[in-house]
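One chain follows as structure tokens, the form predicted alone.
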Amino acid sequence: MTGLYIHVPLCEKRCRYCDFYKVTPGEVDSMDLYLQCLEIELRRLPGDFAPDTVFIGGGTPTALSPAEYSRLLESLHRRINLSEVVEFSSEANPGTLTPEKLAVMKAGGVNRVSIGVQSFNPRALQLLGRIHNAKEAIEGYHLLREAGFDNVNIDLIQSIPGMTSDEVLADALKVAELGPEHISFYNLIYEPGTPLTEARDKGLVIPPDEDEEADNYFAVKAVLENAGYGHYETSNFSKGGKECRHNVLYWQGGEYFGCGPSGHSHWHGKRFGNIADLDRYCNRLLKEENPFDEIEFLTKEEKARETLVMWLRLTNGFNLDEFKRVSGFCAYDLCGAGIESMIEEKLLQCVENRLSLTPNALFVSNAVFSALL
């Protein structure tokens, strides 16, 4: 399989916790430009191909007018065959979302909506810097099912802090009593830089301990299976059959396109990322040069290290014989003084030539993957 990202560098407001690149409406005059040059990088992609999924990010792709979004639609139509296409994602922020943004989307195809409510909260919308409420957050939900989306994902943030464990606890009580398909649930990471940050090194903010936050995980895991989500990823949970393909064909070690500035490909055993900047992204594709600030060529072993961590974020992990076939090489070839220790340590687990993380693990993850790397 293969994928292709778009980065819609927009957002109505910069939330305190996020790094990821965007601009604001205060700082750029319109996105006609950004639409312009986002058609010139799709043009440039090889003509053969075909993604088997497309995901629209950010930003906030809903912060785009419709005349805009349908515009970004439109180029796609017109560069990509996507005729291969079986699911095709946008993300959504309920303080953005209008039923003539959702008909836009729903007529250029996309079948799957994400929509960031983060939490149901009040003072944990304020700490996070959101500009919704918990009403608009459900209203936006009804909106999509409304316009006709029945494969919808809500994300919700773990570990705000302030919140109590009642109120972790109510947040996925009410996102499972919604219904949605898929549910996100991510752990606050405190990016450098960022105001959530410099407010918790100032003491301002206290962030959970590891204690609480693990509490919190596993009874949220709870809720959410009981409510009927497999939970097939550290950090995801959908109905049967509504796993997140995009994501999962990242996980897999599938190649992908990401365009727009700050969009990471992975292409052929390259890796490379645009710049992280509109105007000079916007600069060098009119000049016809290439957007990337990055490249990287990864070896067959390299990229089948990184293939096995992150294969294992998938709860079931991956059939040993299958990993072979995929990337050539053998796990334990590759680090299997590593997989031996997490097993005795009782992180990993391979059952019936499967390895997986066990269920403990799966609160410190990255540990082991740090371990295996």
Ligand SMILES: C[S@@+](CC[C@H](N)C(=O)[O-])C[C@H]1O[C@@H](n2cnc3c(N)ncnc32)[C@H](O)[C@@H]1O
Given for the second form:
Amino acid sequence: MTGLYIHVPLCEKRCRYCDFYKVTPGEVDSMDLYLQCLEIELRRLPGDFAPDTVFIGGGTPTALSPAEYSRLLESLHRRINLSEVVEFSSEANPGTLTPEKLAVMKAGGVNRVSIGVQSFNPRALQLLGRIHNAKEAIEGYHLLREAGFDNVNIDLIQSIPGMTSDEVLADALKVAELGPEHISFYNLIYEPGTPLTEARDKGLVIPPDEDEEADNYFAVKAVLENAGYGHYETSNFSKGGKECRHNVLYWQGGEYFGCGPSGHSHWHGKRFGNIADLDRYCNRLLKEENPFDEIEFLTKEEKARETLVMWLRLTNGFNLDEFKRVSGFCAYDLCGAGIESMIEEKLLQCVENRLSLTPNALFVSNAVFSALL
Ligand SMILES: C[S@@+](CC[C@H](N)C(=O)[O-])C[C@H]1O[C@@H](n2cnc3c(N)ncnc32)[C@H](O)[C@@H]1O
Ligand code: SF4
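The form predicted together with this ligand is what I need now, so please give it after the form predicted alone.
Expanding to the full complex; the earlier chain stays at the top.
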């Protein structure tokens, strides 16, 4: 399995917590040059590249106009062999959706839409600096359904300062009532340099304590599981086999190209990241230069260790024989005594030759992963 990620570096406004690379309409005259350079970058990919999954993310792909989005999709069809694609996702912000834009996406092959809602709570949406309110978010979701999308993800965030446990639960109940095929319920991350992190550092917003976060995490999990969602990754839930195949590909150590400014690729043991600057990205491509800066060569062992940790994000973990077949390494040999001691501490479990996180370790998974690396 291989994947293609396209980064659209445009958002109507910067949310206060987010550090994904983007520009806003006031900072750029038009997205024409980006679209031109993206096509140059697509043309530079290997001629025999035929991805199984495509993910257009950002930023906000739906901040493009219908004509711009259509041009992006045309470039993709012109430059990439899409005949193998089984899942074609686009991210969307509910404040930027129109029936016309959704029709363009559908006609261009998009078959899964991931919509950023974050919360249905008015105070939380305001604190996060979102451009839409809860009613508009719900209307956006219904617009997707009316446009015929039958594979929809809703992104939510928990641990938002000021939200009570009841309010977090109300978000979980509301999303279950809407019934998307997939739900990503992230824990808020304080990214360096964002306005929300600065406000926290000045004591202007107070995050919930860790025990409360953990209680909320397990309460949300229970609500969604009761509503028929499978908890298949630490922050992700799906119904009816609708896991996000593109992300599963990342978690199982698959290979992918990431195009657009700040896009990251992992191809044949080489890892490289495109420059996170729209002007410089375009200048380089116009001169037929590489848009990436760092190239990292991973040894087979480094790649295997990374795959092990990524794969453990999936709640049913991996079969040890399959891991060896895919990575070339025995998981136990890679981590020395690490795995055994974590099994003793009841952070990992090995059942019928499958290694996975224990339910208790789900909330502290990042600490488990850093200890294994
Ligand atoms: C590219 S955005 C989704 C599409 C669109 N830009 C939007 O926000 O509506 C990707 C998702 O990452 C999540 N995200 C971004 N920054 C985050 C942070 N600091 N902590 C937790 N989740 C974050 C949000 O849930 C967001 O919906
Ligand atoms: S969360 Fe989405 S809309 Fe908000 S700044 Fe990040 S990418 Fe843009």
